[in-house]
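Given next, in structure tokens, is a single chain: the form predicted alone.
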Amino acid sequence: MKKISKKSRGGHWLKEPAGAIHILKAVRDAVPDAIPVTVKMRRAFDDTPEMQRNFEYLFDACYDIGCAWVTVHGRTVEQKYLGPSRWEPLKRLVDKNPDRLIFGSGDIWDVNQIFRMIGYTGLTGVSVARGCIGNPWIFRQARTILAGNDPQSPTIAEQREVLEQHFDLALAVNANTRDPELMTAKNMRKFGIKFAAHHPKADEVKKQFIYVKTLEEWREVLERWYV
């Protein structure tokens, strides 16, 4: 993102690992050896030799300083969100390094391809980033399929609970904004959207949270089609 390479932040440390490093190492000996210190990063700046080199001499002194685990996406930091997400390379660095903590990311939508990813490349865990706006759930489906059971989609009344915790959270957000109602009904317009493909008319209710602009609009949607 243009906002990220222009003050230096995020994936532009993949073209500069050693001042990454510097500040890896300043976190790591900032924080209390109790406290984990983790890093995630893509899996290379770009498809170049010289990127991927960089990529592997940052990945290793990540753990070389003592940071618990690296979340590794399976995109480039030039694809931005354009273009799959790559597990091949993700694959390879287990493969690699069978010793160590590696968590992957990238394309997880729903949570059987929670369990595909590690399926497939071996990875210690995987972080759910976007694939868990809109749906919260996927995290209890992964835990009722570790222990052995079938994932079960949310409730018309747990769907309600859930958008309104998420709408009173947003709205503390915004507390001091000149109108934080008004904002609030505004902002979450887009986690409703979200919300609605798991509802039965999923269309419908969709179409609905696209015109929301006012707080009584909001509760309107909430009324008609979460009872």
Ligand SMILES: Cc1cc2nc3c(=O)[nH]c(=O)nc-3n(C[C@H](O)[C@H](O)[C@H](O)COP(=O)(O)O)c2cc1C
Given for the second form:
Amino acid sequence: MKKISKKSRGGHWLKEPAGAIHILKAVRDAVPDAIPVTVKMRRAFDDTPEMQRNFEYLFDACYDIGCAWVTVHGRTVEQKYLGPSRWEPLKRLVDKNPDRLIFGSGDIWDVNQIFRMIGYTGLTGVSVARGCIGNPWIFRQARTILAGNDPQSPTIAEQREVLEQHFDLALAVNANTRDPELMTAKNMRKFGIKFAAHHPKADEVKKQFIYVKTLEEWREVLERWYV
Ligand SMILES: Cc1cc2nc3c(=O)[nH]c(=O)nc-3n(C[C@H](O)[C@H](O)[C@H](O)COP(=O)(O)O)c2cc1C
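For comparison with the form predicted alone, produce the structure of the form predicted in complex with the ligand.
Everything in the complex follows now, all chains and molecules, and the chain you saw is the first one.
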């Protein structure tokens, strides 16, 4: 909150829609026509009528400028992550703009909530954020449901494969640090803890990931629990 206000980042622009529109126009002009430009914003800066008007003004402008769609997170900036993402304002937005592509965001923790949010609001689509950290299978599960089948949980082998792939990608990101492997093992601990939720022995595996501090310890957890 402090940073976005001080440095005029992200949600700050919901307080200054004319400036936001200026930026969006510049982006739309700079990007080749064939490439869609999309916008992501919270549902308002706060719950005052003035900020509601700002949101609507900016939201309409996005489509007038030629943005392909807007994704709206159902929390205000002021709310940070406190309290739920409200779906009613998203539903009202869809009801008022039936011909526009509108995406929603907020509190999608499992695959069923994707369909619940779309069912309730009528949104074109939803964006999955914290709910896919440690659960990349949520997208596969959504496709399975769309095809009319029951979603499957990932097998142990699939979980291991993704843990290893995630580790390798993190290692590449940390390549320029003093001890890339140690750094990556430490970074991956928090993801391991999230991934553990899919394991049949979730509590035990979670505890093991909590103690990971070195590459050897990371490998030991995989060797012991993901075979
Ligand atoms: C690690 C992380 C990074 C994010 N980065 C962005 C971002 O770059 N741009 C953006 O519009 N929202 C970003 N968000 C916000 C999410 O897209 C989403 O709107 C918000 O987390 C609410 O959805 P959720 O309750 O399903 O997590 C980020 C969220 C997280 C957790």
